[in-house]
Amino acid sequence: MALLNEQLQGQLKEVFSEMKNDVTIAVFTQKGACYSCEETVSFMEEVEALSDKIHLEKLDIEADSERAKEYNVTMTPSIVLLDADKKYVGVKFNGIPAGHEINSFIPGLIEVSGAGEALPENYLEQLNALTKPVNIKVFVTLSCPHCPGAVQKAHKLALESDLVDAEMIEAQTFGEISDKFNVSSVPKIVVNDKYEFVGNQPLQVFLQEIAKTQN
């Protein structure tokens, strides 16, 4: 059953016409116990069909373990967006980006294509000052209307810095890691597995937490 109806397909084709360069959607699944893997692949097939700039690559986390390692993929289903040079730019979705999360996935495709808006200069200066790797986990649920904004911000920071890796984690799909980080409300943002805050906060809050990892 298609996740995108005809009306939504038409709207997305229009949105995707804004894409500047090609983007590859690399989907990692796992044979056997993989909640929503099949549904995620089907969804990505629907998305690929809407633009000649979108390309789908289906991978297995075990058979393609080197690729998984390269993109820091540790769970399935996992979606990694690659730029026109097939380069990983730190943008990842763990779990199906359906429900409200389509509002972070679609902008993610646009941004990775090179059609996004530039960050203010003072934010770029803070990102350029980074010297150590940063991982941002954004825990979400598909019914959360405030979560896509937090995911978009994390991914934008990843796109602007080679040292930042940002990932959406669908809390209900990945209960074990959600429990590990005591996720009780979403969006919950965890930076380098240590610094935490809750809510779709301004970008400056993200940067303040990131700065703590550089000491």
Second form
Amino acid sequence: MALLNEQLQGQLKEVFSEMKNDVTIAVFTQKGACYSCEETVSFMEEVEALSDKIHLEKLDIEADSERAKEYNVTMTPSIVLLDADKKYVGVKFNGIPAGHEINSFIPGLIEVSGAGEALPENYLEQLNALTKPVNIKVFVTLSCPHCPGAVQKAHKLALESDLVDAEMIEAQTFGEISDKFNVSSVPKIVVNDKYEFVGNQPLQVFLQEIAKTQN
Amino acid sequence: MELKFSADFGSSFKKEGAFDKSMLYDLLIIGSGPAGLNAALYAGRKGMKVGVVSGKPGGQVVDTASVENYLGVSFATGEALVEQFMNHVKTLKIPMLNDADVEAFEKKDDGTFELKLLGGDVLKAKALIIATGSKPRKLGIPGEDQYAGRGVAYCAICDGPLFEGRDVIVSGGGNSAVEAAVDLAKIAKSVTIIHRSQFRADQIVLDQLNAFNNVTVFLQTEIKEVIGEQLMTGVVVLDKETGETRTVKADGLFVEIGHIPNSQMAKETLKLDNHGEIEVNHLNETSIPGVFAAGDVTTVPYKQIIIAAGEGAKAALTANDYVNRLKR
Ligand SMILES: Cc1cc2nc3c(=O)[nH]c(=O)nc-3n(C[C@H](O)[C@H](O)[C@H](O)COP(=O)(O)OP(=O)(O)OC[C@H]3O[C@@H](n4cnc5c(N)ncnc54)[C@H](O)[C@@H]3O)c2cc1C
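Next block: the form predicted together with its partner chain, after the form predicted on its own:
Once more the chain from above appears, this time first in line as the rest of the complex follows.
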């Protein structure tokens, strides 16, 4: 059964017509116990079919461990978006981006294709000043309406800086890591596993927390 | 886990509706909840050059599990209702700037207004409608901030799934509190409603609550403190009838005790009442000519979707008259 109904497919085709360059979706799964791996792959297949610019690569976290390492993939299912040169740009989704998260996943594709809007100048300056790697984890639930906003911001920062890696983590799929970071409200944002805040805060707040990692 | 897609990216990519940050608008509306969206609809239909600037598209309605009291709509999820609102407004191709936080506004000598956005952008308009709504009120007790995001939560539909099979408390006695309790009762092991006075919720909502057998209610009981270690483990309550203090154990506390207006940007400039609500008259005029306000952020009583929407319409019509008068 199709996950995306006809109406949604139509909407998506229209949105994808805005894509500039090609994007590759690299989806990592695992044999055996993997919650929602199957659904995630079907979902990605359906998305791929909606645009000539979207390409799908199905990978296995063990068989393709080199690639997994390259993109810092440690959980399954995990979706990594690669740009036209098949380069990892720091945009990752752990767990199926269904429910509300379709609203971070689809814009993610558009952004990685190069069709996104530029960030205001002073944010770019702050990003350009970074010297050390930054990892941003955004914990979400699929029923959270303002989570995609936070995921989009984190991914935008990753796109604009080679030093920033940003990942959505679906809290129910990955209970263990969510418990480790005491996730009980979403979106919860954790920077370099150390600095955290809750809520879809303005970009300035993301940048403030990021700045703390640079000392 | 809900796999159903809640897509909401309809126009954000379409070029035609792109938001021009440099032009002088007839009217800029701050906020895209029911008040802001209905204002946009009315202003657009009047032919005004109108734009909408907001943080979160749809406002509080998207955080609402179900809406059953909007005329003509016997049941809709909050999101579905917002989508209908949005689709209606989009027919007029009104540009919307999302994820924008307005920090302040200023009236210039030539009578136009400048909106200052977080991040540095400045937008210009002849008139403004402030429809910034409200945000959850906090309890203001020890431990609340410390355990925020560690058990203390303010959005039941967002954080509810994280409390599957656990014990949670809902604080409050109005419709939002009881509706949150109903939603949580489906997921959590137990739900305890704690409220310092009597229920204010509608009977029809209370009837839904009574259908669950994992719900306990403590009325006339005040939460005094949130306690815990790494995560919250419970709350200390005062039973107002017996005067006794005791601990109620729980993994989560959902605070649903009403709202406070998002009026920070107007604090220095507009007349507010002592709750921080923007004072408006029956024409939605504020203390500065050319600045109008509508919805939850104003002194208009009863914070409801239909009321906010109606107020938004009114504000747009008054703003239209105002801008027309400038032309003469
Ligand atoms: C859980 C819950 C359940 C509810 N259930 C119902 C119900 O069943 N029926 C009903 O009638 N009502 C219900 N309500 C109340 C109803 O949602 C509100 O009365 C209504 O949304 C108010 O509309 P508004 O447009 O005034 O403000 P809001 O909906 O609060 O929208 C405010 C808008 O302003 C934006 N904004 C705020 N500050 C800024 C800023 N500085 N810069 C830019 N943008 C800004 C926000 O991002 C948002 O877009 C419920 C509320 C909640 C929280």
